[in-house]
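Let's start with one chain on its own, the form predicted alone, as structure tokens.
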Amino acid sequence: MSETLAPEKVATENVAVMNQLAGRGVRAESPLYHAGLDKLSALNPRAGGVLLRELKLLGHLTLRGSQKNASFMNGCAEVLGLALPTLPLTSVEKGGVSIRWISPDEWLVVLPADQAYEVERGLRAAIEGHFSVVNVSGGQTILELSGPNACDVLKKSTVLDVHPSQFPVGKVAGTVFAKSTALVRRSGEASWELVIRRSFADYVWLWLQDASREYGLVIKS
């Protein structure tokens, strides 16, 4: 267990839980808002070997806790509607909620943005003992790669072995991606999700454009 974990249940009333949803009159902008992907999707060709889409403005919660803490494991399962994956490099998904295994005591939960606040509050109320839940929604985004040449682009970008025998659907792995980093998840037979940091979003976007050039890149809205 990491020494950074704090006993949050001891003084729940002192924990600041903020609703990060933009209020009325406030425009929410994804990390790639400036790239105008929606406009590009209307202009690009309809066919290509690589399809790219930003899964933008979702809720991202980082969970830390011990698998030996029954309150943590049971509380997460109750609030999230599915149990945390405990096998290394795996993920689980149900409805609009997906959970990625990061390490033996860390998970990333991705869910609709309008659910993140209540889910965080629910977790804090349901769990006892040492644990951590942090809303990191504003600090990262997800790029979805799909199509017949998506694997070819990944082979240019990372040292991961992305062959289906080594990287089946549902597997998750953190890796160097070009000169940045990404948390890679195989979401389907021909689809992949890259969780990337906000500060590197523009770099990864430019990299993927170049890496996909020979196959034809289609932007999806």
Second form
Amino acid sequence: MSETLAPEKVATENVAVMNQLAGRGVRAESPLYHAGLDKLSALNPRAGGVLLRELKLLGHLTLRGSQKNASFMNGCAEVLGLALPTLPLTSVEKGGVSIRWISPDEWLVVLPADQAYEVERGLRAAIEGHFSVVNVSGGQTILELSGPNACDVLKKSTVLDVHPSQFPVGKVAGTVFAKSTALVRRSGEASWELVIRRSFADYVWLWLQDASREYGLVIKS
Amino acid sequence: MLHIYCPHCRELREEEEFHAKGQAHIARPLDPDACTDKEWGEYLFFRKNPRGLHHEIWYHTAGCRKFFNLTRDTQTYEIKEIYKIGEQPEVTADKG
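Return one more block: the form predicted together with its partner chain, after the form predicted alone shown previously.
Complete assembly follows, chain above in first position.
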């Protein structure tokens, strides 16, 4: 490792941090607002092999720092209430907070939107040295696929080996998903979470409708 | 399709997730101002095109978004070695 990557001992300069959550009077729209998933879920009581739910308007924080920086690792564990997973392709979850491993120095923290601002400020106060925390809540959304045929839809969409022996519950993998990209996480035996980019949300939504047509798609609100 | 081991994800993944970024171990001249046009031009534009072992940089675009080095045989497409940025290859043409 080059020296430039080593955790620096310099104090982090003050960074302008903004609460990205608008007040109560403002209507929040997820990237799939236009699809009207809530209405579809009401119209759509039939049974099907694939259940789709948008885990919308959550707080997403991208966390970057060196695992060698004890202040970073301890500060994150303290503020998030969860230690960052250091084993590649793993995730941890507790209460409403989940942390996905993205790379050896990058993690995605997903938490309730109203906690994002406090947690971001807490991290900045608790950590010393070279690190970064960015609120990317507006840039991505999460789709949850579940049901007996969710796995089949994934097999059509991604090059990952999704067999339970290769992809156990809790595993996370960034990959190509239907020519777009997604951060795929197995959240249960038959449920999967896809973190997708806002700009690809509509495309992935159209793709998933098409790919799950033969099994029957049920929208959950 | 190549099946590539990402040294950061520590897993074999499909080539689709990666981008090839060309020849590895190209050292930037320490003092560009002191270079001749020939030296600078060769640094910028001239690349090896060997038949046999080639050291390349690859990028795990869709995964961990990290760069790493890979030694590949350009005739057989066989991947001989994968090593991280900053490390030196064990498998080289003169040793092989």
